[in-house]
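Taking the form predicted on its own, here's one chain by itself in structure tokens.
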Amino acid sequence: MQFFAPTHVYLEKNCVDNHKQELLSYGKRAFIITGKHSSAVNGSLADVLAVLDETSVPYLIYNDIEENPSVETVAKAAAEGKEFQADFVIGIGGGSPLDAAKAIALLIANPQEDACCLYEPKDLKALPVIAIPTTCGTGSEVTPNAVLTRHAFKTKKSISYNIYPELALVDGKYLASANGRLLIHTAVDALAHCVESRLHAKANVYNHMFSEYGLSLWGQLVPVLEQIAAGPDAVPSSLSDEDLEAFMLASTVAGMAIAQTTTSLPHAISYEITYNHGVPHGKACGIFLAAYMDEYARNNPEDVNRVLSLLGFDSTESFGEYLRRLLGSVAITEEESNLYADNIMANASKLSTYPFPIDREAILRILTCSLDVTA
């Protein structure tokens, strides 16, 4: 067994200001990586800029990170960061800006390399990364992974480097302005992290501490998410500061779980659905969880029952019905289903995360039980 968690994490209200001295200790020229709108709306960007302005730290903002960021976007941003001579990177937002920040930090620190190095394992180090999550699903603030879209291969894949943020500043108040659909999708991503890390070839006693605690936290949020799903255009005003902090805590704990194991087959299959059908990442992962657990139970029903118990469900059927109420459905063709099954069977690294032998027929079962497959 092994355990490794180098990121210094704070989870509290106003933690950017509370820990500004530590934030400022990682460099003298900050490159801020974020999306177009949300960090400006939820106050996270303003909190960071207030700290940098107070101490006259020069900074450059790159706010053109798209959902499921591409290698091309990362390369473009890194070029600007190199010109600015940034010596640390601050990622603000959901998984897309945080993952992009890690890859950008690697490219800036290695100006002799181009973007091809992201998928060529070499002895390269990255600039320090500060992670400030503003959604409740990524876990990227405590994981070493950075998943990018590779248009050349029509898929998403994690880069070949482990880049843990040096510091994670997690504040539930940034969720207050999120719409309900975003909150549902990102929370379900955290759920997928907990389930996949618990039912994983690398799962062990250390990992169980995080995955099972994350599942128990998520189980407490089951009725809250059902309420949100009834009116998903805005987060219900009944959500308290404690609820928002609980969502963030569940997400960060889930990230700690997958940092020890990586994700498994639901994430691998989800990349096909996200890339080819534009389905949001959390939804694309969540729709496969019940069928994945059914497949797993063919070999180890005890572990699946443990997961269900922690979440408060009595069967994978009731769990799947709950997820469909939250997420809706996704339709693909039979031809696409066969193509995606072939692609997964060719992905040896992801197949190795499943602790039992698995064949193409089993992958097809997961696909057809989870999706609306048409001829």
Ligand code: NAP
The other form holds:
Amino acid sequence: MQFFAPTHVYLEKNCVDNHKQELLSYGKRAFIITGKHSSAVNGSLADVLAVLDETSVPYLIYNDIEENPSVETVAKAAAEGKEFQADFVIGIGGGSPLDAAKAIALLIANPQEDACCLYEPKDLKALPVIAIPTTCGTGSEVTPNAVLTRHAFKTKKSISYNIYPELALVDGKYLASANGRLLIHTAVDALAHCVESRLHAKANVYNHMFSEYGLSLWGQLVPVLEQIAAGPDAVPSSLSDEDLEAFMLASTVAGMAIAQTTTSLPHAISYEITYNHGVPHGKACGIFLAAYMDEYARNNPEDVNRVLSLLGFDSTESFGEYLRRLLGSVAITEEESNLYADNIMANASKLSTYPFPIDREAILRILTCSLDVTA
Ligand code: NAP
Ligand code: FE
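Right, the form predicted on its own is done; let's see the coordinates for the form predicted in complex with the named molecule.
Full assembly next; the chain just shown is listed first.
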């Protein structure tokens, strides 16, 4: 049994300013990695620039990270970071910029390598990474993973290196600009992390502390999210600062849970759904949770009941109906569901995260119970 969580995490209002000395201690030339718009709107980029400007630390901003960032994007950004001679990387945004920041930090630190090394088993170290999340789902600020889109393989996959951020600065105020749909999708990603980590071949009492606490925190968000789902296009003005911080807390705790175990089958299947249908990450994972738990309960109903009770549901049916109300549905063809089942069955490392034997029929059941499958 082991436990490893090396990231120094702060979660509080005005976190970046409060911890600027520590932020500045990681390097002298900062490479800022962020998305196209949101960090300029929600104040996170301005908070970081204020600290760097105040102390005249040179920086370069790369603000062209797309959702589900690709290997190609990461390589392009890394080339700019190398030229700038960056010695630390600050990721600001959702999981996409944070994951990209980790991969970019690895490539800059190893200028002799090209992007192929991201998926090779080499002994490479990355530049220090500081992570400032602005969504409440991936927990990337505390996990070692960096999931990239691999167009060559028509799917997404985490790179082969464990890159924990040195420092995570978490502030709920950055969520104030998020619309309801983004809050729902990313919060459901955090839910999936708690469920998949709790029902995992590597689950142990250490990670139960995080997955179970995350599930009980998430249980408190259940009615809040139901309210948000009633008008998801709008920014939910009814949310208090405390609500926003609670969303961030659930997300970091869920990240701490998967940092000990990895994710499991719902995430593995989700990558195909996101790649082929453009379904946002959290929705693509959440849509499978109830059917996954049904499958798991065939072998271990006690653990599934434990998850349900921490969340405040009395059955996988009511849990699944709730998630459908939050997420809506996803349609795929029968041909696709067969292909995805084959792909999962060929993914030995993901299958090994499931603690029981599982066959193609079971994977197909998860797919067909979760999605609208058309002929
Ligand atoms: P995201 O792809 O980072 O961002 C989604 C959208 O939200 C973007 O359009 C972004 O805009 C916008 N956005 C971000 N923060 C916002 C805010 N505060 N207000 C308004 N809009 C905001 O979404 P994500 O769900 O956080 O990350 C998904 C990625 O993380 C996937 O690639 C997934 O595979 C990965 N992931 C990683 C881990 C891990 O352990 N490392 C775990 C789970 C998932 P801009 O583009 O303008 O910024
Ligand atoms: Fe996830």
